[in-house]
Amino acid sequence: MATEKRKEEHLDIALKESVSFRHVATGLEKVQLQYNCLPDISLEDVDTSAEFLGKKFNAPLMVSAITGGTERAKKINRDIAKACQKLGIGMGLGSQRAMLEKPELKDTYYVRDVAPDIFLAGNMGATQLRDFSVEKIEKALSEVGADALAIHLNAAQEAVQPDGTPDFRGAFEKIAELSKKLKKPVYVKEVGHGIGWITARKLAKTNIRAIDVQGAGGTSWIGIDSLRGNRELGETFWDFGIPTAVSIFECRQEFKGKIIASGGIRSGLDIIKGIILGADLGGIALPVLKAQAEGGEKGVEEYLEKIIREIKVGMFLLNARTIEDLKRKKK
């Protein structure tokens, strides 16, 4: 099956090759925070809990969509889900297109038996929405126990992908329809090249509940797919996109719902900067995949614990007892 083969290749390339943006950074490195060397709180007072689409998180953090649809993906997803359950944070599944095309792959996405309480997002690509009815998408979400549907926008990736479908005609209308008709909340995400104000303004006219910016500066999915073929075109567009910090800021100006800061997030301090710029929580993908490859469930848990500790210490150093306090801070 072509979809399964592509997913295997994506995993191999992400783990073995250098797939980061080469000359474009997230922009978060330029955000300077006002260190408070005389906070009036204790580190123990810091409360990192957050809320997203009706679910409580112990920290403003989720593991962004990584994979699904292959036997190998099954262990990856379960290891990540177990760690998220222990830590009380959210998780996104990889594109469910594979299980819709081949229902027997459903168990490669299923993690509810090991993570009954976490926020779990299903996932569909914008270009595939026209291929499936609202009822079929609803059923796919129900089968994995998803709390919401994330619709990924990946025009840049599709244009370079050797077997891509760079045809977004009618995608906006389908997003608008699903955001009204699905029983579960719908949100929109990029895959690593950013969402700017033009798209955010357009999406604000729908009933979507959140935007996951997935900005430029982390993993280049143009880069990953160019390594599968079409390398000359990929080299030209490898660094194409809107840096994460810019994407967060622009989306917040146009969109009143929740925002996830993602794309090159590599520390708890990056998440803090994203929240101060206008996000509600942060998302991380590639470092989690690498942690799982190196240490399984324990590796993922230890890595995410480190990120949460960094968030807590960073909040203390800004004299922010809660996430709401953090949002009121000036950069």
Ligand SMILES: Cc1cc2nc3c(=O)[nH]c(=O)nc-3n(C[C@H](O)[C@H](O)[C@H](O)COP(=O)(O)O)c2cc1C
Given for the second form:
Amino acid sequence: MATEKRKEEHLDIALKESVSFRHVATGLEKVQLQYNCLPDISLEDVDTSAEFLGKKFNAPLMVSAITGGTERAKKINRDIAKACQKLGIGMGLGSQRAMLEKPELKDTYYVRDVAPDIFLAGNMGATQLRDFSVEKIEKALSEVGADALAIHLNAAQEAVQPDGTPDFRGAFEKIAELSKKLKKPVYVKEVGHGIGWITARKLAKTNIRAIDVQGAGGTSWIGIDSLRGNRELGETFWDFGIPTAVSIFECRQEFKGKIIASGGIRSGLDIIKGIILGADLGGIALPVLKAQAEGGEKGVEEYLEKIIREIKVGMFLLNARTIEDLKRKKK
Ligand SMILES: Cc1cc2nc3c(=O)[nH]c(=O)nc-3n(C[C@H](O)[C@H](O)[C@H](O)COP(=O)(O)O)c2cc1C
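What I would like now is the form predicted in complex with the named molecule, since the data block earlier showed the form predicted on its own; can you produce it?
Let us now look at the entire complex, which starts with that chain.
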């Protein structure tokens, strides 16, 4: 089936090719932090716990949407979910389109038996929403035990994807409708090319609860999908988008709900910078997939533990005992 084949290709290309932005960085590298060499707390006092859409996290971190829909995806999802459960952080499932088209694929997304407590986001593309009723989407979320629905807004990816749907007519209205009618909270995410103030201002008129910025500077989805076909378009648009730091800042100006710093987040320090710019937590995708490919559940756990340790050390060096203290720090 086309969706399953595409999923396999995405995993292979993401793992084997160079798919990062080439000349554009997240902008987080330019954020200067006010190092405090005389903090009045001890490292062990630092409390990294955070809250997101009603769930408590041990650290302001989630694994962004990656996969689902194939046997290989099932193992990836389960390894990631087990590590997230152990560490007390959140996880996003990959697009549930495959299971909506083919219900027997449900178990390739199902992780609640190994991760009963984590914040778990379901996922759908904005262009696919019009194909499914509110009831059908509600059912797909409850079948995997999701706490929320993340809708990906990916015009750039769709425009370059050989089998894409570059047609967003009615997508905003459908997001607005779902944000009112679904029992679970709805939030939106990009896939690595960023959400700017124009979109954030529009989305602020709906009932969505969060924006996961997925800005430019990390994995280029124009890059990945252009390697499946439209290479010339890919060369021109590879680095297209709004860098993560800018995206966080612009969304914070326009939107009162939660914000996730994501797209090219590669350290706990990046997450700290994102929070100081206005985010509530951070999200990481490709490095987690690579850690899983190299070391399975243990590999994911070790990688995420390192990120959490970096958040803790960074907070200590800024004299921030809690995430709320961090949010009060000046840029
Ligand atoms: C192999 C792979 C598959 C992905 N599939 C999805 C998806 O199904 N839905 C979605 O919203 N985002 C998907 N993403 C995008 C990520 O959630 C994230 O937005 C993007 O990779 C940028 O983050 P990064 O720089 O940390 O990788 C996928 C990412 C990877 C690496």
